[in-house]
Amino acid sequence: MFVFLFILAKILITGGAGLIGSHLTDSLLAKGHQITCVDNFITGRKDNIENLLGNANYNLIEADVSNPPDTYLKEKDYQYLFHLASPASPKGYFNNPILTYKTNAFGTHYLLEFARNINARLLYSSTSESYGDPLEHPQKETYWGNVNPVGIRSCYDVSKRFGEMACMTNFRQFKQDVRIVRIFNTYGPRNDPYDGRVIPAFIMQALKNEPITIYGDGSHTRSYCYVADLVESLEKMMFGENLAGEIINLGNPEEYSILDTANIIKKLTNSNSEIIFKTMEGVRSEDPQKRQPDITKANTMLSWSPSTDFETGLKKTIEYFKKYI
């Protein structure tokens, strides 16, 4: 049976400062926990965490965690470890490929073990990135996944699959308390608007009348959550009881072309944008041409789906992006 534990606890999250960790951070400080925050605004945003600098039970340190905790920790006393930590994007992980694999590398693993010395509950942020471009869809977490070991986009993805490994090991030779989820697209209030990923693309161009510009034929999809879902869901998987080991798909099961997701944005921002298409290059082109989650695990586990409309969430994500215009 699935517990929730509202417990006032000292929590750690690496990559406070970024879409997901700024929204988690709100949420636990407003349940009364005390948050350190760690990160190195690589591709975090100090936007959006300058409102809680005053706050008393939130501390920023600014550090690089594929350092061992020891160069940048002084306390020690964390009952949670969120590692949320690594650039998510593929203009972040490619602007930054080698701080990216060491962060989900060396970062996870030097993590694990200070996790483990201070019996501390660590849960890891894998990806849906960890499936490649996948054979099996929609996606379950039993599927091992089909990924370029060497491709423009490993440094990230395999990473990610490397931090995976690391939290099984310590859990099968330790028995600690590790937790994993593969966190699919997630957007809202916070995305960095520039960072190159398709809902902030989009809906920046829409905004400017711009050229919405889509890279290939507009057919591949992606399923997009509403960050305090997803937020919600993280929750859920570190308090609860009984999910050492565990590895859970997190995410929205609706599932849109690329295309249709361009369309929806131009109505919503009554944009004159003109749809354009420009052949996949780059580190785009390895972009999955399917993406869209099994989410029974988390059903059932964590009594958890999402709730957020994608138009609902969208008109929310428009209205904040509006000021960078």
Given for the second form:
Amino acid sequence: MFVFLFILAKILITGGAGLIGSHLTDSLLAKGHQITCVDNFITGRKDNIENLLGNANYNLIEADVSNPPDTYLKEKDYQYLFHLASPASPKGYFNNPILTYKTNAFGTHYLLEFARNINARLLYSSTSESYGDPLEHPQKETYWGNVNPVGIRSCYDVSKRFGEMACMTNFRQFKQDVRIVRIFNTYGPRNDPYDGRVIPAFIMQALKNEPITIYGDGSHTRSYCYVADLVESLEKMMFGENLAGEIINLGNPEEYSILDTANIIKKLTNSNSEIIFKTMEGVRSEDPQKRQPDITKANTMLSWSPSTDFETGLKKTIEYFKKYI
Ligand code: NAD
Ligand code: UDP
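The form predicted together with nicotinamide-adenine-dinucleotide, contrasted with the form predicted on its own above:
Complete assembly follows, chain above in first position.
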């Protein structure tokens, strides 16, 4: 007879009021863990965590994690630390470039020190943007990327690369248990309807029968992962054994052009919206042309692959967005 011994843990989640952090929190609380969320609400929303306030196993600390943890954390007995804080949308980091790089650079450094001192495991949420405008397709973890170090997106992609470097340096120097995930475009209920990302922007435009705005000619691509699938992979990465110092892509390899994305959303919303094409400027002037994760490593090391197909995930997301119309 098998006996499962499951020890409940005390877990810190930075950026816990955001899209991914709030779903991760729901999932971990449902398993009985104790969660402390640290968030400054720069891009996250109180709506996302309203259901959690009052839960005895949930604690919210409103603070900026680019400051040393001693300034905002009293307790030091966490076993696991998910560092998810950072604006994620181009609009979010374009509007907050200094905070973005401070969060991924200073914040990651301080949290690594904090985690090491209390012997906690740290998972760092990096991004497919670490590959920049990739010349290798699909992208494997071994690819070094094609990043403009001083470009309009560098406050995000270069600071995420700094965060990865900090994790690996501490791993090498101290054998610290850190794990890095490179997350590819993730969407779902609790996406900010106004953050300008392709899925929320197109759904809101379609539901309002307003023009769906494509930047460029619509031939560039993205691969979209439903948030529940992503949360499952984050938990496997954090709680799996022998993963210290590993870097793993997490995402759904199904790849769509932006024009196809617009047409699918238009169909699923029964929308009369016209599809229009705009020039790429500002933060969009350095838009990566294509993006698709190679998830062989996640398949092998985490026994994980996403299970939600695009239309199923979109239908759930569209239902959520109806309350904002
Ligand atoms: P989100 O914007 O919904 O959530 C990020 C959260 O971090 C927000 O609640 C925000 O208020 C908080 N935050 C930002 N800076 C902070 C700071 N200095 N101190 C405290 N809180 C801060 O974004 P998300 O989609 O949930 O992304 C979570 C993480 O995953 C981010 O690190 C992001 O870079 C990464 N990621 C996300 C995607 C995606 O497609 N959603 C893709 C790649 C990587
Ligand atoms: N996009 C678009 N119209 C929009 C929003 C986004 O054509 O209203 C395109 C954008 O140019 C990019 C892709 O959709 O090529 C994904 O953009 P998003 O902001 O979601 O995230 P990114 O992957 O660029 O970080």
